[in-house]
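Quick heads-up: it's one chain on its own, the form predicted on its own, in structure tokens.
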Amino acid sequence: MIEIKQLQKKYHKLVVLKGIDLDISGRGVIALLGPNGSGKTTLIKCILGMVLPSGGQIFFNGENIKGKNEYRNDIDYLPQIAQFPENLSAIEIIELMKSFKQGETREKALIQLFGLERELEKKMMNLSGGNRQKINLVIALMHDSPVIILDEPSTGLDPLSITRLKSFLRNESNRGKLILLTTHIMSLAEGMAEKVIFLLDGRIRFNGMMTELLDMQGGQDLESSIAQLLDNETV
């Protein structure tokens, strides 16, 4: 579904991407992790057309995306931050994103699988950090597109929600959707994720099964198998 061959962005003398390849396809949850400034949000933005590669291509669904917007509306998209007018109300803000995008959504169900209801009136300067990302996850999830790309889904948000997050994660992986996560909770990736693509100074230092993972690093879990893989690439 998403194809991309020698992928690289550099912004003046700083080389984030160098060289990606990876295919990103079938149904599932994939963890997209690695250390901060590693490039995994370079390489979201670069997949979501918002940052313009310096080099190498990207498909979707075996188009060159360059140039074009139109596949964006197969994507539902969570930024790590994200920003609206401090002034709106929460259901105004909701209202205000539904009409960028067309067909049917799904924010009441979202609204109410986050406890919302009471918060919906309050202007977003009144927000907790934690509702406010559960109005940014009812936003980002209610166009009910087949691809998902979550850049750290869980930040500011309780056990309670983290749980609710992953069953309606898991039910979407269920229905077929391609869901793509980053994450710096190693048991949110752990308890979800199927695969692991791991970026380290802007190159993949591995790609594959979950299971492959910790096998391999002999870890008892994926913290420990991920700090092992640092570990090696540093001596």
Second form
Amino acid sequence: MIEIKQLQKKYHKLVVLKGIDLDISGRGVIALLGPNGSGKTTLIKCILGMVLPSGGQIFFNGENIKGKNEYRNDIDYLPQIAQFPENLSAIEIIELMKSFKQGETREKALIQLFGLERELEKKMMNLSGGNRQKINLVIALMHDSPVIILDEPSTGLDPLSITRLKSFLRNESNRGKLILLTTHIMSLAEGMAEKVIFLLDGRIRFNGMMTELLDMQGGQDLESSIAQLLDNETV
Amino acid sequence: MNSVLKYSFYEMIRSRWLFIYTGFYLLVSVALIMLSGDSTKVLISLSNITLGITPMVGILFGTNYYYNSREFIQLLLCQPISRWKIFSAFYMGLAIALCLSIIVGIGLPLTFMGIFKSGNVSLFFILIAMACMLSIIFSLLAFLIAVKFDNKVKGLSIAVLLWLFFAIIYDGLVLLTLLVLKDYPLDKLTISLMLANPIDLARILILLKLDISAMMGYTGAVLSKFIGKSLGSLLIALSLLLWTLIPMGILRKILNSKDF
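Please supply the corresponding structure for the form predicted in complex with the partner chain (the preceding block corresponds to the form predicted on its own).
Expanding to the full complex; the earlier chain stays at the top.
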């Protein structure tokens, strides 16, 4: 579905992505992990066309994405920081975001899932950080696209909402969707993902099944396995 | 694109700063009408105020609006719609709201004053059109600056400097140049220099209509003498159009190569 060949990104002298080769296809949840500054967000932004690669190519369903917008019809994206126009109401923002893609939407089910019914008419400036993140999730997930990219989805959410989100994403994965998830919360990644892509210093250091990573590092859990992987790389 | 324009406009017209801006024009217009019942005097005073205020508000409002909406614009950039369409819709929402403020703030009091029954209807429309044009040009320059410079403090500083340059410094530099080169024929140079400042263009177009040569300044007098009023007005209108088209072209070029 998403094929990346020799992807490079430089910001002046700083090289953020150093020749990434990646084939993201099939279904299920893939955790994109790595320490701060490893290039996770840049990689996601390159896939979404927000950041223009310095070298290499990205293909979506076999087509080079360079200069194209239409392929984003098939991608739902949740950004790490959700900032909305302060003077618009939550429902106005949802209606605006709904207008970009064709097809059925399921915002009502998501509003119910996150308990946002009473918040819809409020202006964004009057919503709490957690409720803003829930609106962000409704916007990201309402289009039922085959690919979902989530950048730190649990930020600011209460435990009940995190549980509901996990259950929703598991269901989406079972329906055949491809979910690319970045998070610093290892328990969330471990509980959700079957595959792991580990980025360090702009390069892929691990790309495989979660069980393979755990066995390889001999760690008890993902957190200790990642810690060991980092230790090995820095030695 | 229409939905972005619609919600960008909604966001703007609910902004308290836009209310304050509209209120300012309403207050000034009403005060001037009350102080002087003569529509010509009111229009001259209003033109002096709008030529100073609209470029400043346009450029400051524009840069602030972009920086405050940056994360949301980034979210829109992930949708299946081109960068240019998103930015042009956002920009149009801002420009339309600013123009509406001017139309309501100046237009309403003068309409109640009976401007349509006076002999100054065309001057009234030129004043409104020029104030709107300056809002359009300077908010576009604001977007250009804000898109080019990611650092908000740097962007705002450049915006203020640009306004100061066009509103105050430019005229001083022109006068200095003309003084230094006083022994040479300066008509063409003067007209060329005038075309390079949208505030000057708007001022001269208003004054050409007023036919007050004493207030027209050197550039206006030269334009009136050598090109004639009709051709001069056309030249100014075309130059103002270029002042929107060229920054738009530059903005489009920046957008095509920018990382968000």
